[in-house]
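Here's a solo chain for you in structure tokens, the form predicted on its own.
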Amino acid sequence: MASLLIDIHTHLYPPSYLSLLKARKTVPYVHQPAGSSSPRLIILPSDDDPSIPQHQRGRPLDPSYSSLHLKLQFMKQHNIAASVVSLANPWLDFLPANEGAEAARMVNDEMVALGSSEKFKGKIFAFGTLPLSAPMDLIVQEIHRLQGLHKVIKGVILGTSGLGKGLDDEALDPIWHALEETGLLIFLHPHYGLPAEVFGPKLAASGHVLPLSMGFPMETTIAFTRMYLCGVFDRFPKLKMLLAHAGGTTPFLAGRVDSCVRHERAFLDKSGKLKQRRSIWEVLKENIWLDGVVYSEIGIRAAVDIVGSDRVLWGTDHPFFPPIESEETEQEWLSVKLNIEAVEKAQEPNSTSAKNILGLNAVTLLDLELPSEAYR
């Protein structure tokens, strides 16, 4: 029997985001160059470069990008039971603070509305989104609303940029006691990669492979490692992350990141020893799930290593990553397949420890209620 596959990393902008960014100018916005019908998503500060052609820049918002219909026709075509979809970067964070709470609520409720419609319903779940522009007040009102939508709602997905200082602002603590009380996971994904500069003068001539492969995975790890430094899972020990990326470089640097802490004098009492605190060890065990897109066995290993084969969870990014060899809407993804061998190669084909990161942990971690007919 196929292992059950379960996308827990997977993006959708409803039409209610698509027209919030039609309406911009500047980054986050969707752009339509002249003499195309193809308009262009702009997400990344580097995209509107203006020695980049306009054709060029960003990427083509094809209908991948906003119909539920096309998700579940790409779900069949992959042997997907299961997505639960988010919007990806850069979510409401752009907006003034009078607009984040309803624009929060009205694309949470499209959400909602799709997962639960009888076509999607035990096929499409979602995670939130929050109005981190929005009063404290009404962000922690909407954290407590997702709750109680918690048939298709399974947690909120959250960038690094948190309130604009960062994960580590102590700010952020009522958004960490609600998310923690109301037992919602936080899936952590990078917003914009690192800065522009960091890559250097020929970034244009590597598209989106610099910010992509490198920027955005050393921002999650910064993220993470900043929240952990600053005691966030020592202050809110129940707290429940998933990383996306494998939590980018975190499996390979956390003993690093130890052995730093154990030598700063800033970790350390008057005597020399270590001040109380769950070491990262610890919190990776206790708080973290990793996502598994990083398209090698050794990644996976690695994810494997630092959390256990039952914090890692199986996902493919789409609709980034499409094919490109080929228009044909029917071709397999390159995307998907690398996910998915690298987990059965890293796990072993049809093991226990394959089917739980490919479909059977995220049941388990996100209570997700299947028809029947998706185990078989």
Ligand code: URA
Second form
Amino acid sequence: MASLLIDIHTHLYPPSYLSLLKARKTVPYVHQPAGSSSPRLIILPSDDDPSIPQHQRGRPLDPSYSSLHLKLQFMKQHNIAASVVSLANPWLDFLPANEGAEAARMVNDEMVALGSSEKFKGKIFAFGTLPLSAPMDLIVQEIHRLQGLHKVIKGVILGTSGLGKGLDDEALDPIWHALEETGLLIFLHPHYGLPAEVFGPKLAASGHVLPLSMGFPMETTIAFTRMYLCGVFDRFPKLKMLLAHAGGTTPFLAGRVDSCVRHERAFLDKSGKLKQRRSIWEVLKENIWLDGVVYSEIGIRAAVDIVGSDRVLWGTDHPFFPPIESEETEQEWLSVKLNIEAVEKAQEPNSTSAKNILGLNAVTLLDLELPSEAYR
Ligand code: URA
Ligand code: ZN
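Could you give the coordinates for the form predicted in complex with this ligand, as opposed to the form predicted on its own above?
Time for the whole complex; same chain goes first.
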């Protein structure tokens, strides 16, 4: 019998959100070329390269980015029983302070309406979005409102910019406090990558390869490490966080972080002893879950080694990474196949740990109410 598949990393740009992007002329924005060619989604800092004609910048924006019906079709095609949908990057980060709260309510309510409709009930759940540019009391208010929508909303998706200074900013403490108090899972997802200079003058020649394969994972690794170093997990020991793309390079670099901390004079107290803090290993085992969107058994093994097979969760990153060689979207997506194979090669196929990663961990962690036929 095929394993239960639950997709915890899958995105949507609801139509109301696309309207916000269509009204803009600077990143992030949607460009509608004259004539019949498809609109372009120009969202990454490196997308708006003046050396590239505007109608070729970013990526084509097809209906799968905003249609839940097409999401359901994709799920059927790949035997995915349920998806936890999140707004895709860059969320509401770019909105002026006075627009964030209303936009968050609008997007979150749209997700809840979809997830509670007869057609999608038990198949579609969601991570909410926070209005990070809004005044702090409104951000905290939205977190508490989301807790009341728990039948559909299973956590919040969060980028790495925080209030503008990153996630090690103490001004975020009321947000961490509210998330800890409500028990909402934080899905930490990259967007900003690394500065274009890091990738050099040939960046455009390889399109999104460097920003997505290197920039995204490094951004997540650094954001999580900064949170760890500034003691967020000591101040809020019950925080629950799911790191995108198996934590970037966290499984590989945690040992270096740990050793550097233990050799860092900045962390000595007045009597010359290292200040008490939870170790990064402890935080990884107690506060962190990793997604399995790494496309390789080596990455899955590293994720399992560092957090345990009960804390790794499968995902697709749909609608990103569609097949590109033909118009044939009926075929199994390579990106999906690679992520299933990665789990089945890293763990024995049909083993308890493979089944947990592919679906059951999500059911337990997010308390998903699935129809009984999902388990057949
Ligand atoms: N590209 C993006 O911009 N976001 C994703 O989540 C995946 C690919
Ligand atoms: Zn993603």
